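Just the one chain here, laid out as structure tokens, in the form predicted alone.
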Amino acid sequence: MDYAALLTRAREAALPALDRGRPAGYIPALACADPRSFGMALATVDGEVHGVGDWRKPFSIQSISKLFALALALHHGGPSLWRRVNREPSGNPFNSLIQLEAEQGVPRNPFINAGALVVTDALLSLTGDAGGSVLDFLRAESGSPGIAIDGDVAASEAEHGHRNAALAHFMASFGNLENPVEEVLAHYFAHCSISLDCHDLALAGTFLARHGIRADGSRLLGRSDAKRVNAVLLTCGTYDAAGDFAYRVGLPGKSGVGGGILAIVPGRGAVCAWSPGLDAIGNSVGALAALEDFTERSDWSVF
């Protein structure tokens, strides 16, 4: 298969959406980004790294983030995490409070800002590190020890996360945080604010398409727990939109407002694209259309 082509071709149809996006405005650190950024990668399971564009020019992950302090914490503590964190669709915004208090601080999914506090809670409780272990294991896994937290970005999610800290305030009431909320709150920004390049993401996200194997050769999780952290990507990776995603990309994917979405393509290997620009709900007009080009031109889909 001709990767560079099916790149190439996927950023042709991503450029006419650019102008349709926005970059995320309520976090000023990333309010200035040009929403006529695009890059894209893919990574194989043997290790080949394909890209276009601005495939190496780093930004803020974001909620990408979440997927892999999730592993971590299921690779840490095993299911009993589930016990605290549902894994259905929310068919509310990221940020939303309205479900909490119906269901007894639990929050619907993990990749929702309520459900990414409990697995860093969490994550913190077994390693003591929750922003630490994410970007660990970053660096690790795409073999680039310069990744680092950018503290700008941090900085400003703290100074406007009012809505992130009423979250974490009201699950603390009903118990289902462990550690104190401003502790939790430190270690969400951090890992949200790694900034990665797509070559760099694409290579971390392989683990998922090698069902649970690290770049090393050794297992970060089961073959079967890989299996429900795709499954629970592809119904809840891209906020409120992951049917419309499921329906026009077909693969297991997380997105972040940073621009970025990661896609993971088992058995084969993982896909980033990335621009800045948003759509209302939040996710990059023009990845999400790169990615929609990929999977039609290529025939990388789960269905």
The other form holds:
4 protein chains.
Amino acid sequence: MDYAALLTRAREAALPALDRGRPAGYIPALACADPRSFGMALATVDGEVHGVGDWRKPFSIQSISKLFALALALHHGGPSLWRRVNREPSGNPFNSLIQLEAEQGVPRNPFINAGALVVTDALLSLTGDAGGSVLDFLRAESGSPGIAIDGDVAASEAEHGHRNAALAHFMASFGNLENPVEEVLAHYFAHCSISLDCHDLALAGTFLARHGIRADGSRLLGRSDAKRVNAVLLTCGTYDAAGDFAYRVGLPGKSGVGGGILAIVPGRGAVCAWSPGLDAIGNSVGALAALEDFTERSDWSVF
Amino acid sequence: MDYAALLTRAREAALPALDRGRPAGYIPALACADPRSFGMALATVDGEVHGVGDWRKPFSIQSISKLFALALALHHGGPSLWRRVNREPSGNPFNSLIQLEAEQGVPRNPFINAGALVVTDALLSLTGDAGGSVLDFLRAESGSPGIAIDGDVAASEAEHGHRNAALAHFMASFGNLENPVEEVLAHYFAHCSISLDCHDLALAGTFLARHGIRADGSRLLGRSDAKRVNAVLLTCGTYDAAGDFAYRVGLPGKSGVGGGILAIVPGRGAVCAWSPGLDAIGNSVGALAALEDFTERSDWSVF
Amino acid sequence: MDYAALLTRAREAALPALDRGRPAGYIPALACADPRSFGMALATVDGEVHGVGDWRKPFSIQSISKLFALALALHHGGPSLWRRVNREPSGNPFNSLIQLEAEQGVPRNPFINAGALVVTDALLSLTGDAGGSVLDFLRAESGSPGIAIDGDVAASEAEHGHRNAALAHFMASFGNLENPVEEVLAHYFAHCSISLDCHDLALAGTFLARHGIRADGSRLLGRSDAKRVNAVLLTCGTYDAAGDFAYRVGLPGKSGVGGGILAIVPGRGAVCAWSPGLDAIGNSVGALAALEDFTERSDWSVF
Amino acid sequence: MDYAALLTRAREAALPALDRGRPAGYIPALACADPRSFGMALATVDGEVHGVGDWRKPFSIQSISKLFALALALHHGGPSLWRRVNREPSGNPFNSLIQLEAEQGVPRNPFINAGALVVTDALLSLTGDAGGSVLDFLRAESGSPGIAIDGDVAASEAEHGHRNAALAHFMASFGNLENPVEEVLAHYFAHCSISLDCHDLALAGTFLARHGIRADGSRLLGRSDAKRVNAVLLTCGTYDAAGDFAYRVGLPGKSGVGGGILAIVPGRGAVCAWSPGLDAIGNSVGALAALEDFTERSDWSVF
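Pass me the form predicted together with another copy of the chain as well; I've looked at the form predicted alone already.
What follows is the entire complex, opening with the chain shown before.
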């Protein structure tokens, strides 16, 4: 398959959409991103990488880090994690408190903020350093040792983090946090503030396309667990738009308010598209348009 | 692949689970079903059919008919249907009124009761006979001309249908019904009361595995639309357990309180499992266990 | 006390507010009301009546009839009614379905639409004619035998009554209606469509100021029950603005989207103000301003 | 009126109910209270005090302090407080997060926990010491200089205060707190942990019966403001049971999970009943029964 041509086409499909999005405004480091930026990279299960546009320009990983935190927590701790977080789509905005109350402090899934805080808490208990574990994994899989946490972003997140603090205290009131609220938040903000590029993220996602095998051939997740993480990505990975994303793109995927979207094609590879302008739900307009075009033209779809 | 062996194994995996389920109790015709019944059938895209257990024993299609109503409404009316019904998973019980109010009478997806009423209303406007259209389609695809609406079930549904009447009036108050409430309800109860067996349902589902092509080679849905219906099935097809179903089974599927579950394997075929005992959410315990075993052992998974 | 002067002052306080309200728009008979109309009447426990402005111009009673339906249902059936309807304020819009679902078909209080439907159903069972019972009571207490149901309004209510039909079916699904949905709705629309004037309503309300004694000296409610109905009026009588009404006016009161508000002063009398323009919550802007001025200047307050 | 006899009767009415309640269990200092304790005191507007049972036994004021924090915040800061907190009854449990989200961080009323945190924050900004202001006021009005904050209770509240921390951070995320979350919580826990007896609370409440005049003759609130605080008490003072409390007792009142209830009779006086056993909603079973009996026998009711 001519991947380069498909990526070029996908970029062309995305360009007219870029003006319709707006960068996330809640922290300065994200608000000043150039909405005309667009990058896209594809990594095959064999480690082949292709890219287009700003694919080597670093951006903030934001919620996409939740995927890696989940995989690492499952790797270190096993399925008991599912007693502390469900895996059902949330019918509400990604940081809503409503369902959390109705379900007694057990978040709907690991990709809403509440769920990711529980996963971070578990990973912290298991490894002693949740933020560092995610960082090390991303460096290793991407072969980019320079990937780092952006301290300015992390500081801004903490400063504007009252909602996440509310979520963490709320779950603590139900007994669903093991570590002090402040530590869990610090590790959560750390791994959400990692800065990396499309090339790095596409490579880092290939372990899910290889059914759980890392770049170095070691196994991170069992075959069934890798399938299951893909299933959770498909049903819950894009906030309150998971149904629409599945409808339009048809792949397991995870988005972040930094503008990135990472999609997995089981058995084939991983694709990462990035553009800072977001739609009302918080997904990148450009990345979504590019992925929709890519899956429409290629045979990379699960359905 | 030795389908017969896989089905036999799946049945064995399901048998110990049967006692944990309870038949739907809200109408007499369903309540008196034997919870020890179990059947399973597999139909390939080539029309090959295999079965095990009570696979030729008829049962009530219930909500699985919503899938066929949706496909037919899209066939006759096109994508404008999506202006009247969303395609996001519902974070609430399948017949909840809460999100319907929050979203101004537009149901979350076509598989909750409210959404299926809108689809039925659309199909009624397009064809003049929503119940008959679904019935004709099922007869044709399965090659079983004897498939019929169970009048007792339909009458019981109508008698106990106050919640569906509430939903229909509620959507009518937002202007989201075109036909009189009573007519929409009658057609809805009709297609939900169709009686058929695992063999019939597996065959009737193969058009989605063939990317939209019917048994006679004609096209019901375009390739993209067929992919998209599979995506909606995966994210919304099993009430408030869609995430768990994707996690455990990993296939697009639709369940009904009659105890049936129909799952689609794009490019390969369709599988229908049936056992009347339901879990708390309304999905068949036995059918779920059988499908989980089947996908675990075969390579029939989308992830 | 110089009641005439107080009423004149209250009218002056209301006049500048009239332009801020808008008549109810959901049925034609209400939408065409003149928003500049304003009337107010006061009836003492001794039967003395004073009025100002359009106090003899008839208007649609709308939800104020719920108060009389409640009193009559308690008179005929006693306190067992409270097993079918609660008496807590509703934190949601007056016709919301949300809390009704959470509380298993038992409405929050007798003055939201759902609760009034249950009260109407009970009154229908007890008397055989819920609409007629309310009408007879109003005629007797006001001494105005010409009070009648406005057939046009009742027909319009029925035509636009999908939300009330949804509520009724919904409660029927929980077993909380004794009569057929259609009959309950017809009686409900009948007593809400009664047309009468400020003079009539003020007189009809005095039984609550007389601790349960009707105009002819007979007892409708026991002293404790009359106190209790006043309590329910204060906490629940003005939709989602009961707290604000208590804060500003400080009296038990019931409003209707016809623009009327009836307020009770235990031991003293009843006041009815009317002006068709409503605020966003559905209470008359002019009537509210007039009652606030009246209670500020007089010593007619419960606090 | 023979107040002593009325109190004795009320105590007799309460005694059989004591066994039906259970002391609050969330902090040790409350859980070990003797459920058979019962005290009641009445203070007239003239400063006359009567008591019965354990009326001089100190207990934890808990949420009743919210009433004094509100009065002091209105005294020091005026009506602008109402831009930061509404005055509508809450249709949800007293510390629910749901409506807070729906209403953008503005609590429903000053007596749910979220609202009391906002009031405490305002009082802290206005006086520099919210906890101390409430304490000083209670000492002065009751003539009991020994009233003090119970440090053990305050420490326990802080230790088990994740839900209140969640509420505070949540409101801070909407910009509805002026002081650091930790400081607001500390002052809130301080005034909720004041220990005093029925005698003290009844006297401290009389300023509302005197239409805003303190024990020393100075004015805390204007006449209208005192009326309005009484109105908010009646509609919102007893968690999700305000409607039922109004129905049964018919007085403005405020309850606390320490087992106390303070009720106001405008123009007459204040009554405080106390017994540690609570009903499911968090109101004292014994205090409620005593107040119901008292208002039934006396003419102390607003309706």
